[in-house]
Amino acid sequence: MVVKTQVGIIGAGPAGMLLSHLLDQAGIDSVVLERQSREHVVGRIRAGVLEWGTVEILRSAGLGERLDAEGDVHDLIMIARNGEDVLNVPTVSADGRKMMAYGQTAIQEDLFNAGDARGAQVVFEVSDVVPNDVTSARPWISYTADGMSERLDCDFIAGCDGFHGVSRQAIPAQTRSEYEKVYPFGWLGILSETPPLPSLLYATHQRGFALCSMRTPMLSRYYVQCPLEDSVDDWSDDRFWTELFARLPATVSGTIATGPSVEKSIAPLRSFVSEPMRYGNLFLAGDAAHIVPPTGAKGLNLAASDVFYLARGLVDHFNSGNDDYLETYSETALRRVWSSVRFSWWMTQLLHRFPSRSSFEQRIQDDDLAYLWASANARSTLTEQYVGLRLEE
């Protein structure tokens, strides 16, 4: 069967569903194709720290009711060093923007609920998805649903299907430039139904990095740096809490409520960028084009800014015939991507222990931390980038 739409979207994660929502608000039709089930997409445990620009995008899209009721606004992060001193870093930009803790699971639920309300066309559990003729005026997507071969004809294709998706591979290898750094460790993370610390806390220690984060007032997310070869079976809850507390100052660990983990996973860390983010009438957004280590809290926020820029261009194209924003989408999005990639890399270098780091490199890291402790200007620079630069007009 052949279905026609204006924009075919591959991937029903936050990027794909937010794009579909923004297009619908402008009267533009889309169909979303998703490889996984709806339950699987909602159940993925991901980021939970939003830049204020992302909050504003969600609010302006009419998705702010639950966000404002349950989101926890932050104006401070803490950085602990060597299990001793704690540095408070205000996270309020010069123009008053802050951060908000609001989990990706909640955002995904909000987007699906909004999609249900507007009758969004989302096809789950599809396979054999292939973007075709992406440089033509009428690209199309072939896929299989319920055992039947299907075809989606469209004006544009938006690849929002993540790092392992098919969209990026539709751009010829000789046309893509890919940049990657794989880090020699992972993050072991747990969720516990316990009250979190009042502020996010990053810790750097000789034993490795740790992070105390949050999802809701009664759901905490904790991480410790671990070797890539470890598995979750190597880490009992008792071992995790013992290791976490060993990396934190006693003044902090003594305030943390422990409990059984309700989810436990190990995530490898990498920095990755694929250029360009447009090829013909195929556009990439979110993890399909770039990955950042979670240290800088940029992954979900970059997906939101990509979608903001892409939706703006598509709306102008369909509603006014102006292609200026579409023509500059890749360059505009990539400026923000590389800024966030650099910041996330810097935060990762600053706070982690690298197994092969030389004594010289270790002393440089120590001095970088000392400078952050001593300089208000250094902390101001961190704040500006952590809170996130304003979206380009």
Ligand code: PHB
Given for the second form:
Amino acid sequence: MVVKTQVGIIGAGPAGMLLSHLLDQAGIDSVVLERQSREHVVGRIRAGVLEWGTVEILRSAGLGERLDAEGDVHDLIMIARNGEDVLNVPTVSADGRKMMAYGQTAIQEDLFNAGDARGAQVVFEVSDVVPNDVTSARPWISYTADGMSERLDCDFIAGCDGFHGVSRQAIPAQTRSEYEKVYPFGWLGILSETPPLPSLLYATHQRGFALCSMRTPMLSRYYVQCPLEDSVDDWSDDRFWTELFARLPATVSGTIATGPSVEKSIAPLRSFVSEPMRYGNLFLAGDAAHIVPPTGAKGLNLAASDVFYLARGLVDHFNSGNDDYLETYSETALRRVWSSVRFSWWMTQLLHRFPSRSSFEQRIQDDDLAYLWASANARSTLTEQYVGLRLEE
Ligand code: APR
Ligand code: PHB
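Moving from the form predicted alone, what structure would you give for the form predicted together with the named molecule?
Full complex below, order starting with the chain above.
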């Protein structure tokens, strides 16, 4: 086993593997420790919308070939209201940035394949991972691999181990400020091997939220808002398609090809931020530090922007002896995190049916939607945040 590296990375999801890739491009060594198998990590069904900034990060990292061949660039998304009218919202910002539909599963595969090509040090199926002495100049990670206790000495530790990881807990509770909002519903999602709609369509309806998305020309992703207490066993395919159609205008549902689900799952919705994203020589990136409801399609994009900022700081440290970007990493990353957290909260408030909402709050939501329908300015603020604000220099 490798016993010493420059950056020890916990987690081989999008954040961990992209960080490893960007560091390698600058000649910086890292070791990635992942508790699941490679197949498990790739098998996770996650989001599918990239901000233009994420597309640019992946392209500049040499990860754009399949992305540009299979990714689907979109000039608009649609919002359907109460099964009646449909609004087109441009997804082209004033400076020409767009959004791309490209599955996180594909990104994960691309990152692993690029890792194979560069001889990345990724240790799968580890356990008992613990970041140690993170405030010292010699932090280290203890873990178990193949039943053996191992130690990885490093200059820095990157906690890319998601919401349920161990890295955030290595920051003392009295040092952390945590902010959380749990939403009173979940998303039931299916994959079907059917042709998707030509554009993403978000539907708000008295019966609840729905979303029509895509992965490939023959793989569709659909969601309906469902009660938190539901399980996938409560939802046959027939019940799913019936409920989805009930929340869509007939002009839309009439164009949807249905088919058997090849994946079906329910995810809860929460907003969560843990500050700071640095403690000594431990840096958090991605879901380890923050969670957004999927409504704004920001989770993967925030992981990418965190990693862009963190890699920039680590590269400057090792290759130029300059720590300015490392010193400002947490503040810089959190500015974008909170911008995306607010936007994801706003989109969730705008489009979902909240069981305990007062009549006043319901009328506010109705007016929020009416303003979007009436004002190009309202739509352009949605556009610029949906395609992603520019990364800070
Ligand atoms: N030790 C080692 N690995 C761990 C540990 C641990 N104690 N805990 C978690 N992990 C691994 C998980 O198995 C997972 O592969 O860390 C990885 C974290 O990956 P993600 O949860 O995908 O988080 P991140 O890389 O930040 O990507 C965020 O993925 O979950 C989606 O919606 C999210 O799109 C967003 C993106
Ligand atoms: C998806 O394709 O899974 C998806 C798309 C847009 C969202 C959320 C999820 O806002």
